[in-house]
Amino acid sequence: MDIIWDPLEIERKSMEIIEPYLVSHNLNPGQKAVIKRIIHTSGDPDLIHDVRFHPRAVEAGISALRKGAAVFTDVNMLKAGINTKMVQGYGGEVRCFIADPEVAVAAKAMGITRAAAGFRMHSAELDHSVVVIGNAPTALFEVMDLINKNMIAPALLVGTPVGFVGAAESKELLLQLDGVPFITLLGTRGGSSIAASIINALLYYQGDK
């Protein structure tokens, strides 16, 4: 077999597999660009038919990260994977507080866990950023509890726990938030690697293509 080296020569070819996938789907570019990247991420293709885009989720997403947003996430793992030199090169900053002393304390003084208890304690930071849940279902709803009572208002949210514990609750109630741009995966599928993807696949889009 020939074997393929070049990085970007892997990415393009991966990319062309990829595209009869997508033919017969209703997909504006945006949305496709984010589900080539989601099956590029996760080498399944299936996926396609779980995703699920609040209308204007792309443009609300695109916009913020080239305002300079900031970027959210609920593990260092899934910060890991987003590309901070590009967020950082408009202006933003990839945050992530799981790991932080005080909030490992927060958490098991308010019986949650350490993911929901980050955003809790930091929701005044929250207004107009990007917010990308990868990994606890629990982040997700305790970012969605903040968004029902008013108290904070992301330009994009980003839902995509794994799991069999939440996962798949959880996400079904982000079909029903009002008022926040989103895009989830639905059911026990998900994870940080296609969380960071859609955040990058925005951060990489370059028009309608």
Second form
Protein chains: 2
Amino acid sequence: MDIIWDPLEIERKSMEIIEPYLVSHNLNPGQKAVIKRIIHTSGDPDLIHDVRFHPRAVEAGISALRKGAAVFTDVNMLKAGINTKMVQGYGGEVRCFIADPEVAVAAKAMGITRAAAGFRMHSAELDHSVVVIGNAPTALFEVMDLINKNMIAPALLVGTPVGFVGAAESKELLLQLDGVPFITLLGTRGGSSIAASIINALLYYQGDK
Amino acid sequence: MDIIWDPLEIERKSMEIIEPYLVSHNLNPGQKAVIKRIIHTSGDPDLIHDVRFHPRAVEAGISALRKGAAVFTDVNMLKAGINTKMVQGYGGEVRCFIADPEVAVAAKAMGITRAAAGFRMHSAELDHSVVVIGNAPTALFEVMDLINKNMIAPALLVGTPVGFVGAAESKELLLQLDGVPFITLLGTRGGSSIAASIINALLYYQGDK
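Now show me the form predicted in complex with another copy of the chain, since the one above was the form predicted on its own.
Whole complex next, starting from this chain.
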């Protein structure tokens, strides 16, 4: 078997194989970079059909990250998948509140998930940030509610919650969000790996090439 | 919209929705538990067709974890997705070598990925362990090579590397592995979320119910 061992060659070859899946889609270079990384991360070219971008999303995300925006995630696995060093290099940080003891207490008291409670309790910090929700539909519902109430204004909202209970519904609602640019993957599919790949694509983006 | 906010109710409802996808498949209770969690994690019922189990895999994995076996992962995101507290509760630990400085040096010197180099350098620790490779085909090729050379004997090898360069090939080879039980997802799909869900299913397994 002809195994490729060199990591740079693997990445180059992988992106070369993914490229043809994108040709018939009408994408700008930034959107293309995001979708390429989603397919690279999932091994599933079929996901291209379900990705949706607010027209200003890629631009807004890249701009915010380069200005040192904080990145807030719903779960720690997603946090671990983001290139933290690059975020920090721009002056930002990656944070997740789900394991904080006071969030657990509040979640239990409010009868909601810890992921949703984390964003509710830290809403004052979310302005101009990049919010990334890869798992919990409840967290996405909560953040959209805070936006619709004019309580927070993140620079970008990435929402790819996964599963059969509320995920697809939360993402349909995200399509109608007013005022905050978003990136999403419709349907039941999603998760930490895909959400992280979107942020990493924005971090790695180097223009039209 | 009828949003469900209670985490236990979300999990219960999710598993109830997934159940019908499994009925026509000939699975024992342990295999069923693993596949349910893969679908729960990915939102993709179609993955059921590509999961493959060595006949003794689930039993061997559960038994090893309960005896306090160490869990070794190829990347840190996968490590973050595993229920570390449960592993530690049994006396085990979850480890990943990819970010170790000496692994980076060795990988560069050997012209291989850091994921593969991590397993090569720590091969002496892999006996009776649970090895989980969610991303790097090169790491899976390396671990299979060590097994085939009789240098290591993990209790279980979970291999769900992802992508278009070597992933599918590495998993086809895993099907022919002799002596070490395995769980895999054939084809290009895979990744950290799916690999973590397999280990968590083994940790959470409570028998036939």
